[in-house]
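Quick heads-up: it's one chain on its own, the form predicted on its own, in structure tokens.
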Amino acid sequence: MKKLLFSLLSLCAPLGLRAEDGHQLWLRPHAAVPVTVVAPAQKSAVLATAKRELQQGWQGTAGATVALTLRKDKAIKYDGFRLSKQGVQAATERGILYGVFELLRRQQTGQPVAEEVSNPSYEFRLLNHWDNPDGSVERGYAGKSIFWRKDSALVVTGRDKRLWQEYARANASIGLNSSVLNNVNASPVILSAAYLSRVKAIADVLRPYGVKTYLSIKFSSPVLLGGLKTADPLDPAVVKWWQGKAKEIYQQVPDFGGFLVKASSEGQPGPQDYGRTHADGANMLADVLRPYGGLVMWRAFVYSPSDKDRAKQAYNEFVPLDGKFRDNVIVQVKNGPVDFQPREPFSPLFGALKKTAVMPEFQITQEYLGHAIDLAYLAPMWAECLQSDTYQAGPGSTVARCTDGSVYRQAHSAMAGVSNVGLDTNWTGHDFAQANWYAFGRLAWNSSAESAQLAEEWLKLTFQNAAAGSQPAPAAADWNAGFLAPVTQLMLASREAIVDYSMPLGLHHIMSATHGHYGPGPWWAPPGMRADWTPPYYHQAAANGVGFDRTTAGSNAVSQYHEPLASQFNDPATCPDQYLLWFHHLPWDFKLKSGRTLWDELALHYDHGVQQVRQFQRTWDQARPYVDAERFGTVQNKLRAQSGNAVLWKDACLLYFQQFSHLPIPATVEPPMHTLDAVIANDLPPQRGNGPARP
């Protein structure tokens, strides 16, 4: 009934003001004016795509002539381009395509077009899809997989191809050039003949948009799929099996990108099962792929129950292997040392691996940041990591510069994001979650891009001229003041608000796993569960204080950071407040830089997060005249649900920690609406608004 109502309303609305469902992302169509495109003569699917996009989206002078020129230039790197009012010059066909999208983006957002060169920060810019062969998506909150379903080994439909084309176009428009099509917790069936046939069909659709396909593989596939007795990477029979499989893949997909591997991690099989190292496993696969130009992306997300501090293990395992990996291996490192938390210090592996190519891995899907319910613009979080100074090669050795080839010479550079894409009509479950897909691509292209600029770009491309009701679209000045400025500020504050109402001051991993890492659960520790999968392991709350002691007197994780960071993090007087309880176990009455006690500061942060979300509601309500009715109502309902969830987080955490602090909640903090007993007894499921539930 709701969809029918919106359809009827759209018929009554003036042309151009119909309800929108978000499916067109930031690529909403515009009435193009004629343009003459002078393109290279050679036949090329990518060049044909670039020419078509220019002709269908040109907003410049009617009848203008735009030249697309393929020519090498010392100033142009990778798939970069030279932009001018006369056209686009690039050394590669993909560079031409990216230049065209940049030209159109500037026209649509009102940015000037000047003579300049734009080069990508990273050579490979990837989406990692945690999609399973049965169509489910691990940590997916936007419906089923766009690539796989239960009969996906048998049938490729026209609908499949149209969806893949739309997906590829969206990626190309923001400079993404690679897609890993399946889950890092890989099924061996993905390498079977039937599934490789579908991989070929997907690759054929993505290729005209310059997007290469990759696969995640299960390390034990030679045993599970090939019938061998071992998957030992140094066994000649195993090497031969992988050589045959690589040949089979490249016969179907000649430009196949390579493998992403999660091995010897979280129960996944790997080289350590056979007494071998990560380098042994990665290098075997790298040698298999080398004749075809393929890459191995080997994840450093490893830990076992043996170490007293899970945050230390990746560093301990990989630093001794520095320099032992082939040059077509890239070690993929999560932004923080634990697991995509709302806030973590950067992983100490960044900069510590000096002879090994390292790529940052970020999570676009909101596993720990509110799923597709809470509004969380994540560009500030990723920028926080990328611009963090590691000091590994002196001041200015930022995470970005340590991974893009600026500080250390490496054969390849890359940046990956765990995708939030699914079959939901709007692709990402939450209309504002589209901004994270957009911002990730733009940051992978330019790691120093400003979060505010990316937010403004996305808002202009996604919402401008989408007014509600029968009123004409507002004037630009009114739209900028009434919508663009306040909603940009909402987006920029959104991630910090979630940190405040869930895990402030360095708290981390204190969510309940009952609802897939969504709601609060500092008490969550089922009998028999390994300690480092439970919140009490991380918060260590007791009568004498709270926090994880990673100082030299504790786990000594601070020693994995280069000076001056090690000393700065080790001292609570100099440790940034945002990491305080990450590195320190402190008394409840410890005095912070604000002059307040730790308990009072904690309570104020929780309350501030709740108040922020309520302000987001007010800001969005005032945006009603500038937004089409369908998306306005959807976002409004999501914010209403988020407001309730924020209160639940505040109440549950403060009441739980109060058991240990025995201190009153400050009078300036909103009193709890829930009781702790009720929250724990029910482990209350999150409110979800009108959005889709997790599959």
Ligand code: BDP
Contents of the next structure:
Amino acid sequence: MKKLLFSLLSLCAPLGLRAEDGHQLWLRPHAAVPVTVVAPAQKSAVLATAKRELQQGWQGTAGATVALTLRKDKAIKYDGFRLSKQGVQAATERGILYGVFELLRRQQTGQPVAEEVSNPSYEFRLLNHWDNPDGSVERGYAGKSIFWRKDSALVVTGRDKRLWQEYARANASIGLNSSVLNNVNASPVILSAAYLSRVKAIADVLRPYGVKTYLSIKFSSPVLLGGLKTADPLDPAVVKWWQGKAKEIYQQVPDFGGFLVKASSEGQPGPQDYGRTHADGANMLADVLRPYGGLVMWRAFVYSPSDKDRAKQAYNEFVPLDGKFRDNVIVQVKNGPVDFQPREPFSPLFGALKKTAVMPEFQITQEYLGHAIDLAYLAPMWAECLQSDTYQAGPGSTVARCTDGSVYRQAHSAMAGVSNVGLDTNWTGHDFAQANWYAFGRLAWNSSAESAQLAEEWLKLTFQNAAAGSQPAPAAADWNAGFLAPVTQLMLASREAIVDYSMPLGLHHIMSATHGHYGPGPWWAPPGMRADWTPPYYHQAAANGVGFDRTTAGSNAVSQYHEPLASQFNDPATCPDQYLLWFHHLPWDFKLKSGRTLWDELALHYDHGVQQVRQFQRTWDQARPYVDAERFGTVQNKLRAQSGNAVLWKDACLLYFQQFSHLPIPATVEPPMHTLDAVIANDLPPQRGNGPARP
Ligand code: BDP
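Next block: the form predicted together with the named molecule, after the form predicted on its own:
Whole complex next, starting from this chain.
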């Protein structure tokens, strides 16, 4: 035993000395002890992966025997698995792999393994990459694309393959089984023969980890790539073109997952260009893919400048089409009715489409939540949406249950997240943004997972035993009290802090576009700009008050919600404070439930957000003994920048709104350190955080 311990320690030592650059994610290597794996005899790349992972990561009893058993069972659904003393049982090879990762995670985080079954909430759990063929990433804050490259786009290098393999392994470890490799604003070249050969190379690397490959397509590809005169979905030549393309794809990638489509949306071509509906477009592609078992994920993110309330449009376009989609179409709906804002009520399409498969789309990349500068743990935001009750089929019809097949029968179920992954060494830019990739996968597996539990798991896997240099590792109890508990609390409070210092009380879309949706811009409205792309359209600030009137007396967006929500949202006395200015335009001296006026409450929220970030800085500074120097310094610098940017948000918004309210900033609120003229004139750029340069 002593000998074993000694050899374990000597194995650990070199690992402990490695600089922690974050590249290993939540899969930092551990010295494994020997284990015997009994696996089915069949040749299978996924089973081979499962076996290898067990052997490389086993930390249970040395010399134990673990059986991997492929057997169907009434209790096991999709890629679910059963854990027991004997090992892992599943109905699919993927299920075995996920069971193995769960077993290893339990060992690493010190959680017991009981006899239990774990089934995924959703059949398909996807990352959507907004990666362009030239290697840029739309709304990416972690470097260039891991899939595409401008210079030698089509040459697949050993480095490419290693990276794709690490990526696939990370996904498998959290239960993700699908990746869409390119931007929803799709380039037609992705379907050219040359690019499809790279798609095949990627798919070949992802497959042994159980990850299926999908592509976003441009609806007008038959014209742009095929030279046809039209992309009308009802034109036989167009159908034929897509059939040929599908055949070509499946020759290269026999288990290709299907198409993700952004059509008739934000200037993208679509069926409406030809007087056809979303259903006509989606069904044509669905019929083309059906012989191969492919799916169409058709996005409902549609709005046009003519509509008086952008928040209503997706519902208005899609509800009349309910029941008209093929069963291999899933309508992909963003969590909120406008656009991935720091807080929105859930999209009223959830639950309202009763005869159509619907899947939630979340944004993991922090377009509106601080890019790779701010620390924002997003699981609480996604859980808030998933657990919202739509009431569409009676109380308890949560968004999760309306989309996972429990409330309505749907042939397929899925959940998508817009990825935050890039070529940065640590994959996600901010070290804590890795937690969002992790939590997204875990929530797609179990939509009722607790945000706190996921944060703790991630912190343990990512930071435990990462203390600096020659210091002895802190005792577990110290680590729990000094790091795990306070940093979990920091993570749990982080998203609400951003809501508070940027868009509290239901304000939304008031960011500046100058810095790519980072930083305040309530005044931002360049001449000639589409009104629904400018903040004044959303906040409606004026002498008589602030907020967007979506009541029955206003745009009537409230009526898209099922009772009792419609009435609850419609009345400012019953509307939750967090959605107040989303649904109401209220006078500055309106009295809130707290007894304070709207103006004072607004000011207090902005200030609270700033104070929270200061608190995060203190918490992190205290955590220093428990973190490796590199990640400690990087996060510390980013928090510093975030703190300054939070002050900028508070000052800019309060001073801007004060022009209309003409009310004093409450004495308890930290006085502004900027002037409004200075903020507007310079459109002050945010601090980026001057952490150590990354290779
Ligand atoms: C918006 C992004 C834009 C995306 C669009 C979408 O700003 O880059 O193309 O969403 O989801 O939030 O299609």
